[in-house]
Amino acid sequence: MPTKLPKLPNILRGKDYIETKDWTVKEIELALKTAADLKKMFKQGKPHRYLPDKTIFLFFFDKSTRTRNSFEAGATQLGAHAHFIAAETSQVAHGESPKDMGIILSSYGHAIAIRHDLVPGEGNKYMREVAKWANVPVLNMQCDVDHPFQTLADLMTIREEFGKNLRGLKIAVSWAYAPSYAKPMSVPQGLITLMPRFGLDVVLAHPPEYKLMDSELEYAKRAAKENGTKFEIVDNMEDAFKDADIVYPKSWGIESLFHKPEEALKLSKKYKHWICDEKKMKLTKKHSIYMHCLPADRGYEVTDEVIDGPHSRVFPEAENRLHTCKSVMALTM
């Protein structure tokens, strides 16, 4: 006979999950609580079906790796479907408004998921929209404003390393160079908005083409001014790096040149010593941990040294994306 799963609290049941700023701090930390359950019930191999015969669509406008196979993998383990639907093999293709996708696809299962991050000012809006006319929980797989799954993540792994007292700890977010392509804002903007209410003092570094979104700037200071942290901007990798915790250095694109991506990666070459490597590590405390969302350009974000160092946690930071995932969709849907 199959043990009995632990009730999970219905609080949460139906609700969005488009931006952490949505979500009180205690509705986190049932989130991050649920995560922690969830993952002990993994490693142990218990079965933990608490969504049987349940259906999460999976709407991606753009690619993913930890993303889609997180949601699939944590949707089986949860006894659930994950339906996976690439945009452009959609009718979302020929124009399907939102309004039409959010009333259809919410009557044919339980909550609906999208990625749409590489235009500014379109994710989130469009995800919104979608979220008006659905009757199940709406995702947010990552959009142009916020990554809520991927810092939900690193915060929990944040909180595996110095424990769940995080105050007068530093965590550096800064940009680095890439060549590949224009990334997303979302994760640097979902950390610095999101680290301030969990006890975290944060230092943002860029290149000064590369400001983050006004509104989410002015809700980090909020943030910090309302839960007694620190929030301040440098324009140099070596003073974010001194004296931190925790290092994020990730590349992002340019607001106003995200239509013109040429232009963005040849002005980027500017900064191509925005580099996270030994010699900058070495200003850090000595117990600090370097965090990507991956993946990592290797040789320009980060050297080989220090992703495969010591200091490095990508890879406990990249398993606890299951476990996120798994916990709002258990507590959601």
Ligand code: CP
Contents of the next structure:
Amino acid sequence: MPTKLPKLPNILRGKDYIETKDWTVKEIELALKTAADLKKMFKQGKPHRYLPDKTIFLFFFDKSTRTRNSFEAGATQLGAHAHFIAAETSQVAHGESPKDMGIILSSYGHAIAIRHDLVPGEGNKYMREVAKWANVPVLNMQCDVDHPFQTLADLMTIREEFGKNLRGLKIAVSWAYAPSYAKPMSVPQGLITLMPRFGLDVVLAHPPEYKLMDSELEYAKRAAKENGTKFEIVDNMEDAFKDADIVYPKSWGIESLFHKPEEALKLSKKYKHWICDEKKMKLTKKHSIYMHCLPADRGYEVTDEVIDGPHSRVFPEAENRLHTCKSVMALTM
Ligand code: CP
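Could you present the same protein in the form predicted in complex with the named molecule, rather than the form predicted alone shown above?
Below: every chain and molecule of the assembly, starting with the one above.
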């Protein structure tokens, strides 16, 4: 006889998850608790089919390893089906509107998840337009503004390391050099807007050209003030890393140059010394952890010694993408 599953609260049923800012601290706490419960069940091999016979559409305008696979595996584990759609193989490539897409996919299933992250000014707007017409939850698998599944997994990982009360701990969110491509701004923006709400002091570091969006900087400042935490911006990695409990160095692109990749890459070469190495890790607290959403440009953003070393938590962090996306699916769908 299958054992009865503990009932999940209904307060998030039907709700979109586009930015962490759209959810209250209480709602995010529920998502974190549910993720921890689902993780336990997964580890114990206990079935947890909270979404039998449901379908989620995964609409990708960009590549993915973690997000696609955590959603697909997670949906299966919840008893649902995740339907992958590459945007360029759909009629969206011929200009079909987000309104029509939202209405039609809503009539076929129970949630629409979208990744649209590469062009500043586009992805978030697109998802909000889909959400306006969809009558199922719209979930943001990364846009130009936020990556709310990543930062939820990051917060879960930080709490697993340091406990629930994070007050007084310092996270350094730093730009780092990467030659592979202009990475979206959504992860650092998601971190600086979420972490001050959960007690962390945030120091943001970047070269002058790599300023984040004004709206996100303003929100981060306001969130820090309202929550009695600190938000500071510095122009070098070393100052950010000094006495940090958590470091999160990663690359991102220049808001005005996403359309000009060659120009952006040429400019970024000035900052090759923005690499997370053991020398910089020595500036951090002894117990500090190194985080990265991945994929990381090894040898550029970070040395192998650091990413494979004792401070690194990148694999538990990536694993928590599974538990957090299952939590949000189970609570909203
Ligand atoms: N961190 C993250 O979102 O990874 P993917 O781009 O592989 O999904």
